[in-house]
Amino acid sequence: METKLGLSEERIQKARELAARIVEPVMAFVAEHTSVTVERATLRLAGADGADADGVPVPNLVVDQCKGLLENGALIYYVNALVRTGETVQGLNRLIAGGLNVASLPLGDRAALEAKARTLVEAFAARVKANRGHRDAKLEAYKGRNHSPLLYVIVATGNIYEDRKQAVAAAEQGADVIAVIRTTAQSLLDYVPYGPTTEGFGGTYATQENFRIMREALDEVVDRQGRYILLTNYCSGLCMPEIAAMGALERLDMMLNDSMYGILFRDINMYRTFVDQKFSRMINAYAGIIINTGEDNYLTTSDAVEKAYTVLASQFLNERFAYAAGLPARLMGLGHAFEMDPTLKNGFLLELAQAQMAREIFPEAPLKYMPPTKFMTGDIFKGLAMNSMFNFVSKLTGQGIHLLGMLTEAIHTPFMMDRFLALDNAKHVMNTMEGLADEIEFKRDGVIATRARKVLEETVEFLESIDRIGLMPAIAQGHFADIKRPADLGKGLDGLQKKGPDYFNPFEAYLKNELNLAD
């Protein structure tokens, strides 16, 4: 891409490889544990679904009969339960949901388990590939009716046949993307609940039922609409791959996804999210599923201005952690966000800086904006000249995913009405000003492009720093977002799992060989 700001390709590329440095050590850990999420994950990849009488999931029931034998894999006692009792996979997820123990059953011989694995693997297999192929005709079909940036709108109500109406209404208004908001506090829950669900608190359980329930909304309303509607959800926390495996089932399209947010902002143990978000990460690989990374969230407790590299340093690091779970750069939805201070002087510049710099140094990622949120007042007029800007802004640099603002931040969660004020107002700033960009050339020496400059440099002495001290004691030590939690702490460690010599995982062994990663 053509630089506009005359950032130094040297220094990109230096801040490239000590994000690699810094990254290695950390793949190093995750390449040689598994946890509880990861077993469920694969399980469910394999078909294990339902609850039992309580409301257990099978995926849980099985990974708790499996504790002492966990460095073997979950799967190859479920497997071994498929044979032993000649069952299918929905027979013998009622007899788990019944209370068979399937880790209490013989071992048979290795080879049949292993065929038999073969055979649940080439039916996820094809069932994803069905679903990229869905999604890739539909996108071909209706090229170019898109907004460009994508216009992301999120609903939460917390009862999903509510959302399901909500997300009709908003697609029809032109929204280009769909998220449905977790309810409070999900991210902390280690299981996923079953089935439909109607009583979330400040946003809708997810669950694959709910994934179902939505998707086949928003696919109603696609061929009336002349374009494809993307659909996300929330791929963090205590169950990011088995998110991720109910998002690569049931065809969704984005998933916010960032281990980095779990560790400052829910205090999950820092092993554990490593090690879950790279499973995570490579089953969205494989499904073509956008991934969106919570750098904005940074800027919530640290100065947008003073600590904008810590930004743009997390992007390098998300970025080296894609790469290393198998997602290539199209699919990578980098986060960062409008949160300066709107009565700092020259701050729209500044602004501008920060998103034409993200986008020159990650040219092909569809980058994730997000709008004014930390100094939204409840004066709503304020807020839509904000918003306003924020749009200018996006449209000008070429962002990706546009999450869209609303005139009633701060007051309630947006109603129909908001949501369509907030996309009439992005159509209207983004439709009169569509060839600006190429009309506009930065001073080499002006405010912006010495902002930029300024930033990228900072951001290459901090990685240098957490380079000298390795990512987890900075973590510790709180670098990023001016948070410490430190490494033995955390919630999810007691299901963190050192793999055993016989580890069993032939889902994951199919996942590397896909997407050409390296034992």
Given for the second form:
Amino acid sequence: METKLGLSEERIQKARELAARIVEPVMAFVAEHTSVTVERATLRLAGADGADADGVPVPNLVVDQCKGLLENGALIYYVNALVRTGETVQGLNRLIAGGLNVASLPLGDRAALEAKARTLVEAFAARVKANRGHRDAKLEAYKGRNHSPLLYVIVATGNIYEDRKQAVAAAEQGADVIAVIRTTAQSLLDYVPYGPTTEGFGGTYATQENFRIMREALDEVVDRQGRYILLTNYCSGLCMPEIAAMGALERLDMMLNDSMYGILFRDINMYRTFVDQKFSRMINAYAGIIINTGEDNYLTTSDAVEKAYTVLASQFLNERFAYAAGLPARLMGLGHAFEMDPTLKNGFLLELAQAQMAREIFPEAPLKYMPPTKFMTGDIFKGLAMNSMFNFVSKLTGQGIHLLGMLTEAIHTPFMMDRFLALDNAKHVMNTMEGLADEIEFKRDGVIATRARKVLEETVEFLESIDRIGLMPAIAQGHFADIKRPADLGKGLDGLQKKGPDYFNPFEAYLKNELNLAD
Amino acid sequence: METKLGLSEERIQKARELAARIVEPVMAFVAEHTSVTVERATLRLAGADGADADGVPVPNLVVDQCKGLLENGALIYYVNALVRTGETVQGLNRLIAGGLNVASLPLGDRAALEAKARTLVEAFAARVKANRGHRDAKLEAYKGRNHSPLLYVIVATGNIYEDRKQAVAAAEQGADVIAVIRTTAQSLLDYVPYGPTTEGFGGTYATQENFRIMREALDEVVDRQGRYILLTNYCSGLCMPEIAAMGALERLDMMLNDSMYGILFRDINMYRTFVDQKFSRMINAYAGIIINTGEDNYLTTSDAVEKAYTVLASQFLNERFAYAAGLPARLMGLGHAFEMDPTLKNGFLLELAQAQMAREIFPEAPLKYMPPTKFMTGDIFKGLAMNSMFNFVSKLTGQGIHLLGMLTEAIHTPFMMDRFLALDNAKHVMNTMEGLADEIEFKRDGVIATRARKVLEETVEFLESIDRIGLMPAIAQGHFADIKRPADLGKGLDGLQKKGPDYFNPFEAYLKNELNLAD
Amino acid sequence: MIIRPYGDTLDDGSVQLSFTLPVPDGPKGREAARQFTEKLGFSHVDIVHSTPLSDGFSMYVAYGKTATGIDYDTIHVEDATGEKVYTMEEADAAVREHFGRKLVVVGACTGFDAHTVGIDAIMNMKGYNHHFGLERYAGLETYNLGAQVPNDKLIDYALKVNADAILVSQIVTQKDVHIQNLTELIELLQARNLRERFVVCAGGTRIGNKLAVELGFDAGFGKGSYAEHVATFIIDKLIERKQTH
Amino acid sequence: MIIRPYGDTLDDGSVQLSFTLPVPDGPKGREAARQFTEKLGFSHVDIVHSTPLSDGFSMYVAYGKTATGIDYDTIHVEDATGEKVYTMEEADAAVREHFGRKLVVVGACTGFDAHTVGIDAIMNMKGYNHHFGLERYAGLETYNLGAQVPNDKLIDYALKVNADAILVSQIVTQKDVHIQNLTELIELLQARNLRERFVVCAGGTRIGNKLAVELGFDAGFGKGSYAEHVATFIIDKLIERKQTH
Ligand code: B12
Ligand code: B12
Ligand SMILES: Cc1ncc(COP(=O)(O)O)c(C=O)c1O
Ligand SMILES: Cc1ncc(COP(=O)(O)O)c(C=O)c1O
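How about the form predicted together with its partner chain, since we already have the form predicted on its own?
Every component of the complex follows; first up is the chain already shown.
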């Protein structure tokens, strides 16, 4: 990558070292812990699915049954039940939904259980490998047909069947990525609902069946259009790893997944979050799923000019956390956003600096660029112009994943025509200025280059201070997003579990091995 | 001016030389001729005004009365009548409107007539100088308050009183320049209507009273807003010099005025046009009025990519014709336009090249940049985005006069809110990317620089071919805009007049003297 | 089938509107805008944006939902041409077969209208959007009189060249000037007892077949028309006339 | 005075619309769009643009003129506050004068809504757009409970701190979830016989005073509200209650 900004390699290196030092103690903590949702995710990978008459999902039933035994992991009890009952996975799921308590069955021979578990791991591996194979084959077959950056739109009607209609229309209009936005507050549910759903607010429940319905619909468009359509959901909240598991099984291609988003913006306990995050990312990595980190969220409340360094700092941390979970750079959709006040003189230059800086510091990552939202108003005409500028900067700086701004951002979740207008605008702007990036150079002492250097410098300083304090205390003291999250507060702490000496999780072991992660 | 394109000074010089050679024989012809409208314009400068009961303007009445005598100029008869009747100018106008035939009065003592004429020239000079003084004083007092480029919008309701409302609103919203578009086909009228008018199609009649009404309304805004508002009209068609005269008297600040527009696009005879044009431009020059040339018109029918060189060639010719009429570069609003197909890959780069090229070749001229019109459709959303791109290029290349695109270009003459949205968009885009021009450099071998060099080269070749053929034959053969206009056809030829040995026009003489033009 | 606008759910009736009111911006203006939008038949009206345009004018962006729908099954479009549109070759063949001579077509942009791009698109050799113009048709003899042709001059010319069809283009529509111009042509033809002598077609951005027929033309051609459409219409119409006479 | 939309001439009634129809793009779709727009009461309807969104959906941009107008003189806006809005200093002085104690205000973003920026803008020290928040008022004691607070928890908390006023923010409005949430709060208060105990205000992008009052709140505050508006309302309301009781 040719550098237009002349950033100091030494400072970039310094920031990476700091990030590594900051993340290390967190990973040490993570290594010793599991959580209810990590266990449920493991069960899901093994095939646990379905729900009882009250809608409680089978993985939750099993983990609830294992209360007090969780230091061993829940899987062993599920596998044991499989062996004991001689049922298939589906059969056992039905029994559990019908009332069977797997924890009440006496544990059988360890070797037999391990052997049985291996077959489950193999089945999982085969399914996910097939998914990857399918995706890779389609991407290869339809190479060069996606836009660059990938055009990403959301659907959010609350009803999976309406979503499907909208998604298919968007894909036909040129979208490369469809994200099904989750219903308000699903992130705070400590279970994943079961089956197709038609009732959500500002979004649609993430369920495995919803994933399947959408994947199937998009796959039809893929071949019709000769373009692979990526499907995205939200791998965050109290069920982060379970969603990763569902995504791996149903061939999602991207997942919103941030190392600290849940802590800061959803008040989820930090220990819980870090533990869940690692396991999620391992699954994502294995399934070839691109994560999209959530740096844009820093800017929805803070000022994008002043707090630009928090975005870069978070990118470095997300990168480090991702490496630690086995994700290669090409699966790191590190986030940032075009969120400066549109009335700011020169604002475009600062946005350009930020986007170009991210591009040069993370050359291999398919950066995820988020559109203006905070300064969008009911003025749909100005909104469209803001989105045009955003599209321009994205193309000019070679972003990887481009979430399209909606001219009705301040009004409603997108209408079908809003999405069309966004796609049309992006295609228009990006096509007409195609090639501009190769044409221009920035002056070394200009506003843009100077700004980028300044943000990098502030980032190093910020990371240095975090390094001094330690990440968890720094979060507790409000160093991120001005939000204080004490380590022992926040949702989901009671779902955290120290691993016991007999902790059993061959899926985790398999993933670590496949991802070349040390134990 | 720093060069970003690295254009060859030698080729630019070559083009200028060719233009000078091409224009020279035309000016030789012009020197020997006058026309009915040049005579009427002269009368207007002297004070002739008003209309008879049928609405025939006094200047037309006088010139009609002088049929057969026109080689002497019409002014002498008007002055003679003033002396004979002892009337004031206003008094004489009334008499003429009432039926007095000035040509029927025996000519009095030449010296007395000349003396009388001198007083008229002095009155004219005093009025126009006061206008210039007023304008300069306001521009000085409110320095730095106009936008750069000047934001130019049109009003076109057909009714001067509605126009006034719209113009005042636009000025308050930030417009720097208000152009009152003329009614369809006024350019083909061989007289200028009299008084305020309320009936026009797609525009409003240019009349002296309409000029006055609008000037007065805008002057009020000037002091309220602390920003000088420039008023523009159309100095073209069969009454070109008369409109120049009216504009000089009523303190217009800009005039659409092109050396060949009328010939090519209105089928006005070429001899007539060149004669009228020279006199118009002398008046404009003396009155400090910026002309806006009409190169955009080449692109409304021809392709902007293929025929880019016709724009540059016309700019060189317009420049040369303007110098020949005493206009300094700072009053040359040489025209060009953003008219490439928006679906063209790289189109933005080519537009950028064209605009930057014009900027570098004519560093002192306040280039007049015209918006997308041809590819505007009823899709107002895409239209807004096209206009945003246009605004971007204009600011980036330092244009001088920026005619705002309307999102409803393909639908109707602008609604009040369309104009507001255009102003708002331009202010937004230009403010946010302010300073970008100083930040970037173009690669010397890139698409942009290469394109500019190519267009310049094609222009030189084109001018060479015109030089070989001669301008008038070239026009006759269809070398411009693919339109053939034989020299002896076209409207208004019968209004052309060879000057006689006694041709009397002290206004022309005064202007030539003031503008340092050779006889 | 009754259809309604669609926002993100079938029959939600969602529509976006923008307009200006001749009152100052402010709470009262916004409430006026809201009530106005409701009066158009919208519920759930949101005035999502308002801005002053000047002291006495303000602009609004509104969203609302309407129960108004229309019966899609009752919609009939009457285009000048039916399903079958001749290619250039088919058109020429039809002329050869039915007339054994070239058909003569005269076209112009009438009144003060100088927007020739549209009529050129239809008539000139080169055509438009990869559709050749009438001039290229072997079966047609064409005269494009260009811009700003007075209606009576156009008729005189059509008589002179013994035209079969007259084509007029009207692009400027402000204050319905196109209606006046088009009506005048028909009235002049009628006054001179020539209406039946020619197939008379109108075209332009804002001209539909429906409007043109209402004004007394044989057909009208709007946005997106090409030479083959009007060629097809003229030929079929002349065949029909020949057969009935 | 009857007012109508203004394009470029008084009373021309010009309006721009855009919408989607659940039918394919094409002449029939455009005609349907035209007739639909006419049915809304527009004349001179122009479908200036149409485009397919998918096989079964198409989008239209329309302009039309309407004779529909409204009587501007009959428009009344009932804002929560009248002409007089206290400055922070005036508010504090009024509290001192009438109550001699701090007034207690509890605020939250209720239900599943996590959009705290709005309630923070009203309550936090820093305020918004150069308008200080309630926390900075000497006469107020404030508790901002933040995001996603269940209605019953909010009421419990208000009782605990002996609140005078409850403020709720609702930003998500999809499927009218805000109406449900707001209604639930009032019903819970009524069920617990607490409705009269507090001044209860709602706020949010889509919430107007009118809507809030209809739902049983004392007042509502929409876009562009600042701390001083709600402070003024609370203080005046409590003074009024004190005087009538
Ligand atoms: C190019 C242009 C010009 C050029 C015209 C050059 C030329 N030689 O034609 C110039 C610069 C000269 C010009 C001038 C003016 N223009 Co102009 N112009 C345009 C523009 C940008 C494009 C029109 C065009 O060429 N369209 C492309 C052609 C191919 O489309 P079309 O004409 O619709 O033709 C198609 C169909 O309609 C149909 N068709 C058309 N005619 C016919 C006839 C027949 C028989 C058939 C079968 C079919 C047919 O087939 C064609 C191919 O599909 C439009 C804005 C826009 N983007 O639409 C404004 C526009 C048309 N102009 C407008 C105006 C007001 C003017 C002026 C009157 C302004 C003024 N006061 O000076 C002048 C005066 C001109 C005059 N005397 O008429 C307005 C009209 C507003 C209205 N609705 O009344 C527009 C909409 C711009 C605006 N928003 O103000 N203009
Ligand atoms: C920032 C933002 C977020 C941030 C919120 C961060 C935070 N801490 O608040 C994040 C990223 C977390 C977020 C998430 C979501 N968001 Co959001 N978000 C926005 C956004 C961009 C800006 C909102 C904002 O901050 N406005 C600025 C504040 C100052 O304005 P305000 O809230 O209107 O407040 C003013 C007045 O209303 C009033 N006021 C407000 N409350 C009160 C209370 C009282 C008592 C008083 C007196 C006054 C008052 O005073 C304030 C100052 O004037 C808007 C789009 C937009 N541009 O408006 C979407 C938007 C509000 N979000 C939306 C949605 C759907 C969501 C999600 C549900 C999406 C999803 N499924 O994940 C999530 C879920 C969040 C949840 N559980 O509620 C939709 C809502 C659609 C609708 N109408 O229903 C919007 C409109 C975007 C869209 N087009 O889809 N969002
Ligand atoms: C990383 C990440 N996860 C999740 C979400 C979605 O929010 P919720 O936690 O409500 O699902 C976001 C918000 O945009 C996000 O950026
Ligand atoms: C130089 C010039 N003069 C005049 C006009 C206006 O046309 P008309 O000749 O109809 O007044 C134009 C058109 O935009 C123009 O560019």
